[in-house]
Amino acid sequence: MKHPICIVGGGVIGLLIARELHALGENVMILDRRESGKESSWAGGGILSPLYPWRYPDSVTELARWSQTAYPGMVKELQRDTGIDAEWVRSGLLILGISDTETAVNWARKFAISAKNLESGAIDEIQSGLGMNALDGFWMPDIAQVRNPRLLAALKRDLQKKSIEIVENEAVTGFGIENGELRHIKTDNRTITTDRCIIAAGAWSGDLFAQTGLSIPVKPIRGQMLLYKAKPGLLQRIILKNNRYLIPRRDGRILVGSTLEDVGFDSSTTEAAFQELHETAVEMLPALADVEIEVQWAGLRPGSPAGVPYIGQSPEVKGLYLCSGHFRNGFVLGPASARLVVDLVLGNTPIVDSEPYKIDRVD
């Protein structure tokens, strides 16, 4: 048997990977330093769009659209062969009070996306009740979410029952490279052979790649959440304002995020935020003022200068890869983002344009 082409990784992007790489053939091995999708994976909200898409650069709307096409077959066969409904819901996506709109509006005609403006009745008629005088807004009605927990165990129970090797709790520490080819990587107990392997360890990524001499700039950005016990109803659409946004679950319950902190690897919460998102939820949707809030948690993303991703092969060391650096979008950019790099790694024609990601690239 071949030696596996190991992942270090086991959030959204490295399952995806290496459910690519197994339908594919390969023999592949995912690596985690701690329990798998338990980091920005786990925390995060599940949106399937970039949060105000025409404000990044187009490379990051390629691997969102491709994504999003790809994911309500997905949902569904991992439904059929695990059980588990990830909740695929098509709940569109209200933008409010955004300064930019003819930008907004020319980037939804160039990739013929479905958008159009609402002015204040129109918005009380894709969702009442909402608070901070809703004047006008930008409304994408064919964007979806997914509930990631469900969605992340779904692909682990898959990629189990197909096998695949999942290792947890054990870090990988080191690389061994000779005359510029991976020939092994450590971890904390052992080492392993291997000529390929895909980093895709999130905001803990740029530490390892920085092992083998390169440099790249992801660093964790925290983000922390609230989520709302509410009754099913009280929200159908996701919200969004000044970076903020509200999410319904399919069960009622509602997330509102997030913060953005550079506080490095520190992933605790704090009462300031819970009091800002607390006050900002109830500022969007004034009922949320007597429903009680379940659990606040906090997550580490991979934040990147211009939240366009870092896919492809080190420049300094054949069969050392990198997927990381998706910031706020790893979700929507993920099933993308998993193919792409795939198809660097087993040479096969890419899916969009490989160039605007290089890992040597200057933003």
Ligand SMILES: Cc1cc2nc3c(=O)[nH]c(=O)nc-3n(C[C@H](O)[C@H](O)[C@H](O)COP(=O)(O)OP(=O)(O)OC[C@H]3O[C@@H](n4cnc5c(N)ncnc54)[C@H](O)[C@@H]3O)c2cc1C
The other form holds:
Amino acid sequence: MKHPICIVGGGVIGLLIARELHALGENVMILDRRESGKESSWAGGGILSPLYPWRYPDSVTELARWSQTAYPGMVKELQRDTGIDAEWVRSGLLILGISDTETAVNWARKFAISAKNLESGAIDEIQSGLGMNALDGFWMPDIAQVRNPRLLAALKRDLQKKSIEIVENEAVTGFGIENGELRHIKTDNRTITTDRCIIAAGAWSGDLFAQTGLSIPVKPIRGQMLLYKAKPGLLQRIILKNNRYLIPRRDGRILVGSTLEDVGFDSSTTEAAFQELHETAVEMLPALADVEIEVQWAGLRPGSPAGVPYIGQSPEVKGLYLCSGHFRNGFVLGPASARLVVDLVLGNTPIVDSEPYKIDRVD
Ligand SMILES: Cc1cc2nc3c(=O)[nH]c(=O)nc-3n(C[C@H](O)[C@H](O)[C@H](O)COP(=O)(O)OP(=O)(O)OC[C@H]3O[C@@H](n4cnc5c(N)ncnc54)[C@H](O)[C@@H]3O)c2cc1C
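Having seen the form predicted on its own, please provide the structure of the form predicted together with the ligand.
Expanding to the full complex; the earlier chain stays at the top.
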């Protein structure tokens, strides 16, 4: 048997890569320094669109569109094979109070994305009860969401049922390189022989990759969220205003997020964020003033300068690949990123031009 392709990190990106590789008959192993699927991927909101998508480079839109098409089928397959419903729901995304509407409209036209500019009086037909009816809106009816912890549980169970090895509580600490080629990876308790490894270690990818002598600007950016225990029916749409959003889950719960904080590897929550998110939530949907807040949490996004992930082979080390830096969009870009890196590892024709994602680019 060939040596396994090793994937460092069992977040949404690592799990999706493993699924793709296994589907193409490859022997795969995931290693995670703790329990897989418990870092940024667990903490996220699961909106399947970048926020203000027209403000990103086209390379982000390309991956988002590919993934958005792939999601319904993938979630259905996972439910059939694992019994876990990841709750793909087409909630639509209502964006309030933007000033660059013309750019948004042109972007939607260019990529044939369904979107409509709404005058303030029309907002109530899309979502009633909002506290900001005086604002204009940009309505994207096809935007969906997934319940990310459930998607992670489904992906993990699917891989386990396929007998893919997911090694937890074992950190990858270094790489054995000879003549510019990967020979093995080192963990905190052994050496694993492999000639292909994909780093999908989220916010930790930058530090890990730096061990090979190449620095990439992926660093942690903390995001905090609150969860309201609301009853079904209070909110149907994903609402976005001033970089803060409300997400309605199928059981009625509502998430409000999220902060953007450059505080290193500190994933604690703060009272200041609690107050600010609660005030924003009540301003957006006044009925939330009377709803119990169930929990507050924080996660460390894998931040990258323009939000464009790094996907490709190291220019210095043959066999060492990176798929990281998805920043605020790991779920919406995940399926396409996983497919792209797998195409590159296996030498298949890539689903999109890989040039904009290459590791040694300068943003
Ligand atoms: C508050 C918040 C809201 C968000 N909302 C959305 C959203 O609505 N939509 C969206 O698309 N995205 C959203 N995101 C972003 C999204 O969650 C991330 O982009 C995505 O989860 C990144 O996935 P990942 O697999 O790269 O990283 P992670 O999920 O962080 O996984 C990395 C894994 O690597 C492991 N690891 C690290 N170092 C090592 C090592 N040395 N050896 C072995 N394992 C290692 C970690 O333990 C971890 O399990 C949000 C994020 C946050 C924090």
